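Below, in structure tokens: the form predicted on its own, a single chain.
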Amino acid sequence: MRKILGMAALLCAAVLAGCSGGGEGGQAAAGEDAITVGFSQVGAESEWRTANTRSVKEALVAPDFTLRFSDAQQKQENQIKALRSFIAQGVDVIAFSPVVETGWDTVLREAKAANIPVVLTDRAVNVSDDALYATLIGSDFVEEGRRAARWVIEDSQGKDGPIRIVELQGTVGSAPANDRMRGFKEVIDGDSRFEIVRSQSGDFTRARGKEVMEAFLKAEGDGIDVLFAHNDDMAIGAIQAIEEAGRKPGTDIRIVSIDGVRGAFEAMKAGKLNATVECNPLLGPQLADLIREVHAGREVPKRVMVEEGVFTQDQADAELPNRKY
């Protein structure tokens, strides 16, 4: 009986291992030379992140890949556990989108000691040695902040100061929050009309964006001219708060956000959001190509950028059908 149970357990383990890539039924089985990838995602905090996860899962499929996927639920400790699990499993390549920038040296050194190359996706890390990861594929968050600020300046032509801005930041300590804030201030600080009167984290979520905007409105009353949100989901939550306060989003308070998700285009079409700076989440195919190169030991660029644009209300109706996320 023990032998039978042991064989059953081994068979079950084999089946689970074959199914852990997250693929749909009917997909081809992984080939003998399939690259096993451990991928740790930040979480599912926004439409952007959901689209990013879908793109990665659709790209890292059999027969070329076997995917081990982990959702960190926006907690660094979960992500570090996932990376250590991937190391213990002996995956070929680790890819992850880090929750925050700091605190990765130890686990990345463990991956390096195990000869497992690491590819960063979407977000950067701040480590003592850049050789701890092979490459980073993602957006230029600083430039996204600059683009948002340039739109605010262009939108404010002919207006006298002070022009009072509130800022909904992303997750504290994350690369996009740090960099978008830096890029925005870099441009805005050059124009004395503008003043950032409130700046607080909305954690990249719609619910927190609404909650923090409610606090801003309570504190500043009618003294808010512009909202800069680090992502569209927070902006959409803030729009609800503005409407509930009896003000008109997009008119009484001009709004610019970042990501370019469908919800933002719908809000622009309705006249409630003025502009969105695109941050393309569909990195899966590029990531798959990079992983192939890294696994083969070929040299890759340390930084791989994606092309993006800025969209305004007058473009929303035509562009909305083209949004894939």
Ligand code: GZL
Second form
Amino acid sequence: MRKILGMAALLCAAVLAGCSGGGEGGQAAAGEDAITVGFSQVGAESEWRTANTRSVKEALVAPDFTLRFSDAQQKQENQIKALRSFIAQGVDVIAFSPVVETGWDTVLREAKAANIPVVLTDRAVNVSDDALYATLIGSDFVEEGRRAARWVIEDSQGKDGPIRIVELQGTVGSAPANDRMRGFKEVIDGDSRFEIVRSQSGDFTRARGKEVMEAFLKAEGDGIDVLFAHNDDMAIGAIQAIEEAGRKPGTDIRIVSIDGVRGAFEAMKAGKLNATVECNPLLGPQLADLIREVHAGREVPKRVMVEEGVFTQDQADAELPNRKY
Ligand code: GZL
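Switch from the form predicted on its own, shown above, to the form predicted in complex with the ligand and output its structure.
So here's everything in the complex, that chain up top.
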């Protein structure tokens, strides 16, 4: 099984900002040449996902596209069912964000046999043959993990060890969880002051993030110095748990998370979150352009990235009005 990370080419964020959406908004009728796209979305588990869905739906509109959208409620079996339904309907292109990395070979072979090209968006897959999909557009999750760790090291300047970290992982088996964990560990292991004392999945949701943080606090008492959450929603849930335990989030426990959603900027403005690593969900316009290229049979890069930054508490107030998600 080869982890598919080919970085054939980079399309910079300018393309993201500059490219057109999928035709005009509003209720225009689908044009006779409209591209019928079957889109299987992970679910509606986080602010990031909500923004991503909005961006996709705003880009894949008539008259250029006919969009058939399916929400998998974070279950792989629902995504496989949706892909099989799109194949049966004979859509022109399938696009999806795979909830987990493995288990896709069979259904992707069925799409290939039906001559329906597949575009991956957001998350990667682990397949035996990368010809089973045309391209992947999404973030570099390993680098996001590294950026979170670099912030922790920077934030801990002048402090002696041991500095005890707890980690709220994303959905088990998902590319962002696997890669963010790997990138974070790769950097943090380079500094002997740090120890990851607990690491458990909160499934990218606020509710589970709060529950798991409650368990961490019960088990570790005052022995937690840093929380690394794989997304802002779990961090926001954990902040509630930290406050209910009578401790000050952002002060007693330093917190870094990933996504850069509006809720994270509000938490930073309130002094409860210390940093968020941006993961841009607004992939709709780039996805529309890639689907056009793939449908026309033109070559596209195997891997398309978006550019992202890191935002800290001191920037929150000024940046909040600029946030688009
Ligand atoms: C990342 C995306 C992740 C977000 C979470 O690209 O797959 O899934 O970080 C979301 O908020 O649930």
